[in-house]
Amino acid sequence: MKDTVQIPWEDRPTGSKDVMWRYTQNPIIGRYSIPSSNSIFNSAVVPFGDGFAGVFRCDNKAVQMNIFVGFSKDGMKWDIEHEPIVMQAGNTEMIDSDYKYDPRVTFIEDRYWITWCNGYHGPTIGIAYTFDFKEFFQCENAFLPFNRNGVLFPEKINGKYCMLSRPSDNGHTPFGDIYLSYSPDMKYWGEHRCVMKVSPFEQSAWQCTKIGAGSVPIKTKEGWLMFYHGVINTCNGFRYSMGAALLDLEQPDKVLFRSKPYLLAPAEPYELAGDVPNVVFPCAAVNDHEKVTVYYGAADTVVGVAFGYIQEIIDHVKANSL
């Protein structure tokens, strides 16, 4: 049975018209917080027993890209593993992993699921369940490469699992939109749809060079609540922000109403400056169905936190769509 747990939450600023707002003690995890680290960030939280669990993308101090577990009581003070999940095989004996990163979780009937960047001959889309967060087993890969931002609805659509992912080519991807394909045992995945695409550079052009899903959708009665990254090519780089949608609840591949400006973009300084500067990234939500925490991963280094009311930031997104 999925946990319950009070979310981690902090008012709006007194005077704020923001539809989100970023947490004050932000970061809530450094970049050195386990002694290997050279980076904490892009990391997924969910609610498990009387506090949260988390899968956290730990880069060390060699540049290698990995996924630790980490547990809290409130949601903002972690205690993370110094060691790297290690995976038993599940439905699989092929477990092969060169890199993992950018993980996403999602409790589904009886267990956790948890997906990632997987490296196999380029980057794809890993996937791996656990009951517990102390034993994991991990799965086929959903997809051959090359493949981002692989995120789980989190339950069943017409009887079969649902993920959102990004094709992807094998370095820093000039381009991406998102897709949705279903399996009907997390084994075999197929039936593959378009999504959603980058919007034209004249009319939204945060998210003009390529999109990606962020956290599992949040079911609402309006539909799949969405957060996703966008991408502009600045002649500074790329920068990345966030904004959200609606999907339809029986047909997610249909976007209902999508973001034209951003609901959060980087603007402090730990988002401007770091391993990769100009960088909010949502990997992870938690709500308590009129409230929504989300968790980001800043410049590639640090995880910072915004807060947001469901329904507002669904008003506003029907009000101002692309």
Ligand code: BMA
Second form
Amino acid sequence: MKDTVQIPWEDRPTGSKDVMWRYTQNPIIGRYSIPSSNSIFNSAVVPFGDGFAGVFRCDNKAVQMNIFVGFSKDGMKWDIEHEPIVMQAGNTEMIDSDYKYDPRVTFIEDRYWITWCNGYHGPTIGIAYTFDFKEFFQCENAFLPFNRNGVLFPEKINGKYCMLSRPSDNGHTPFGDIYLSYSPDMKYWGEHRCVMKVSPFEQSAWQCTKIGAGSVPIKTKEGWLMFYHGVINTCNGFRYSMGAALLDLEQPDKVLFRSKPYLLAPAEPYELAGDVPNVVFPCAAVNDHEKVTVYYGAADTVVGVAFGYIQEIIDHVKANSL
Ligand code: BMA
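Moving on from the form predicted alone, please list the structure of the form predicted together with the named molecule.
Below is the entire complex, every chain and molecule, led by the chain shown above.
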């Protein structure tokens, strides 16, 4: 993978003091961008070749959830394939998959790893790898059901693969904290540690019901920078917002700092209205060591992007930590 990438970017609007700001042309992917889709959201993007590749959650008009490959030169305009990813057996026999949603993509050493919420007697974390975004090899599920929001670190830590996840229930889980697990081989997972829990209501209510890892953590000299979602249960249902956490580089179950005020919360029409209103759900971030572009699902219907400067985000999280 290339070291420095030309990431999609738009400068902070004049007069804005926001730490992170939205692209003025959001949403970048509309709900009907492929013929079969009802909605395209909660999707993952990585630098690939001379542009970008992505794995997109496209729910079809029967509202079956599946993941689709896409390619882009600039990270903004996407060609998404019209047929879902077909998996071959990876490090085991083919694992059942009743549905696939909320993918994340991580480049580690020599290949791209995809994690997603895999329907196996309920939601759990599916894993696959690809070298070229043409052939995909499905591996063992990471965990027993029920689990969601599996996010791999982009390198081995202390010699092992490392994954964040969020144990859940079989429905619209009313709880949820972020855990971390290690694996020597991407097949057997253990050494499970609690990373961070929901916040007390009176301290930071936007993240008091459940939280879940969002983007692949970005390595900085001050720690792993990870965007996550936080949820509050309101009289009109869940509201999903985005914050960031800084995790210790060698011991990533240790939270150094974590957003008290959110960085992005539903406010624009495409975040407030859609199949599920009031959702900002980050699943990917691309960066050039200075700037970062976050891809997020909006209202479970479309994809948006938001921008920020890495150092400013770190400084903000440190100065306003829970
Ligand atoms: C979660 C997942 C996400 C979705 C969110 C809001 O439980 O199903 O895919 O974006 O709810 O509906």
